[in-house]
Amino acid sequence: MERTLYERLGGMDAITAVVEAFRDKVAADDRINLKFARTDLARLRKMLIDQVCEATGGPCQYKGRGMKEAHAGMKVTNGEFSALVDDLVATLKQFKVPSREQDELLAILGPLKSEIVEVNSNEVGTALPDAFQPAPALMT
């Protein structure tokens, strides 16, 4: 039987390392980092790890909000979504993730675009609207 994408990616340690590098790359990317200005990065890290782990067949359970709800009112543009995907692909390449696994992961995440993008524009670096309310910080 073929191994799950989760196993082929290297399991929890590998997913955690990729998510942390991806988070740092996004935070440094002026095309999109304004959208994360009020995001609790510890929460984002945990939610991304759980989401990728579950989506790839791992043992995690994602308990965060749906993508539409989580991004409502952020006014994310097509350009910003594309920049985020660019950062993800660059991170996967940095970790030498094989093309097949990259493609499978992007195929899982790609359909989320319609739930995240609210502005049909190629503009990047747009500010987070003042009215946007981020999720509360994680209670530890």
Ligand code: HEM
Second form
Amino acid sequence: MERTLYERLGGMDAITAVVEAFRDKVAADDRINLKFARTDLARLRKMLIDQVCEATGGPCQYKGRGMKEAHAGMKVTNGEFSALVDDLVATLKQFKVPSREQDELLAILGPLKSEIVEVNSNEVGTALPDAFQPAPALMT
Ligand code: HEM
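In place of the form predicted on its own, the structure of the form predicted together with the named molecule is requested.
All chains and molecules follow, beginning with the one already shown.
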């Protein structure tokens, strides 16, 4: 039997390392970091790990908001979505994830675009609207 994408990515430790490096890359990227101004980054880290783990066939359960609800009112543009995908691909390359596994992960996440992008523009670095309500901080 073919191993799951989760196993081929290297399991929980590898996914955690990639998510943390990706989060740091996004935080330093002026094309998109304004959107995270009011976000609880500990929550985001956990949610991204669980989402990727579950979606790739790993033993996790994502318990966060749906993609539409999580990004509603954030006014993410097409250009900003592409910038985030850029950062993800750069992170996967940095961790030497083979191109087949990169493509499989992008094929899972890419289709979420229509639930996330609200503004059909190539502009990047647009502000987070004041009315945006961030998710509650993670309780640990
Ligand atoms: C395929 C692409 C994407 C995926 C898979 C994704 C996934 C997620 C997940 C799982 C969460 C956590 C939801 C929760 O806490 O319940 C989240 C939150 C968030 N996402 Fe995305 N996202 C994507 C694209 C983007 C883009 C393009 C931006 C902005 C440029 C963005 C900005 C945010 C922000 C700011 C939050 C935190 C919202 C808050 O504080 O409540 N995301 N995303």
